[in-house]
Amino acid sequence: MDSIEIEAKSVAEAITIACEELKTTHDNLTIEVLQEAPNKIFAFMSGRKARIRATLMPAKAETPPARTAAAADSAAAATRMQEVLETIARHIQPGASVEVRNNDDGIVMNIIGDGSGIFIGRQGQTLEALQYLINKIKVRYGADAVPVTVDSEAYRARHDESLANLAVKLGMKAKKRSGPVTTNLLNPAERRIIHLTLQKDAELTTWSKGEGVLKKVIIVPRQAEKSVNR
């Protein structure tokens, strides 16, 4: 700890000695007066002046910065998001319970249940019916811009392998006849991992047709493409 004893006219020239020497401010420094300076009317003849301790106070260990208004209000919004879906979970089966966690294309909530599949339904409709709803309810809680998708018994990361296996069986498909091969409709995120992965195909190219939220997706030999009409 930084100490240092000043002699001055006075304590108060003192104290603004001592902040030149150490390179700091009064309020980071505890003074203690030694000796007082005499009444200027003695200070003459005395010859005796003030003398000060000044030490350096420890630097205030820093504090993490506070969560942004936005941070915190997202939070509590996931917080209530997972509380509905948690309650309309235990409807449909009681002890089911909701996890939450954040990736790069926002959050997802895994609902635990018993393993039967029941949050699941048939190709994922009960999920996607979750979903569908959970991102309506979300706007209330001024979270719009957060895409939520609802999971369970990691069906989501299961049914994207099974898409991306089909893009490239579709793909092979089509290189081998040389024309264009069709996928059944499906929604954006279905279309996107067939996109995806026929990407880094540089034989194929790839384009969604249809109207609505449900498309097919037409795979074509780069070679045949302009044989096709979109």
Given for the second form:
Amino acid sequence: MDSIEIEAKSVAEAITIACEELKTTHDNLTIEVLQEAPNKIFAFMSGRKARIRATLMPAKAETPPARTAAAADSAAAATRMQEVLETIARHIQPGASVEVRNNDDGIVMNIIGDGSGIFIGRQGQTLEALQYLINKIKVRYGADAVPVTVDSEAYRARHDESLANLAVKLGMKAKKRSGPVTTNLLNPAERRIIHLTLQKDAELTTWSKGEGVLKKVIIVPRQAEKSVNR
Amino acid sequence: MYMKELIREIVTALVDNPEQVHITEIVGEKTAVIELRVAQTDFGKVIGKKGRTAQSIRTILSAASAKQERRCILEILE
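Now the other one: the form predicted together with its partner chain, given that the block above is the form predicted on its own.
In what comes next, the whole complex appears, and the chain from above leads the way.
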């Protein structure tokens, strides 16, 4: 009997994910709520999510919808990658485990350890290293082009949130001094958050500057744009 | 010993010729040096563009050896 545990922002969302994972409808599942999601305001701060266990009911499980060969392949590749990541994680900390879920941007592999942040590292560098390697390995298994995100202890959500706050703060600073403000060196995913956050602000414009993977983001008020050397 | 297995796990998943991956560990008082040899054609794969793969492996190695008494150093040999 198939049973999986899903973590998502809300119970409803978790059930939707469970249906997708098990390639079935809600009717065929027994849902067990392991943990309710806290209300929206606290969700950001605590990083707590709703957890459910979905069990496929045996009577209807015998007629699973026919999977395409491609879907089966990518599912196999995902499982293999999960095993590799889990083995690596257990060498870093015995007893660690990895859970996989899908979101809009691709596959998320969440490492569950003892909560000491050993998988995150200083400024998320261990997490970045694991993510980079797992994506390299993914190519070797011929999995889909969907990117794999490696997360632990909801670090990604916290980090994204703090980057968005930083963007707003630097945007205000740029307007106040009517001149350019520069961030630290950021990786592409981090820069994307800065750009997207400030895109909504018609008074500001942003661009990246630098060589290599890490670049700085320059935030400039539109009226001062001409005076700044790109 | 343990760290050697970690490196083996990562490297064999990255290369084309996993059977040609050779890892030796030289244990010192405060540090352990892990020497990695791979097939000539796989050399670029364990280094990566601008050494990014090698850097990632080293980051993971230092996270793994953080709780141990010895620091680990990875040497990739030709």
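Quantities reported herein were computed from a predicted structural model and do not represent experimental measurements. Between two forms, the rigid core is the largest collection of C-alphas that superpose within 1.5 Å. Numbering follows the first chain given and starts at 1.
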Residue 219: Cα shift of 2 Å or greater between these two forms (core-aligned): no
Post core alignment: residue 170 C-alpha displaced by 2 Å or more between these two forms: no
Core superposition between these two forms, C-alpha change of residue 205 at least 2 Å: no
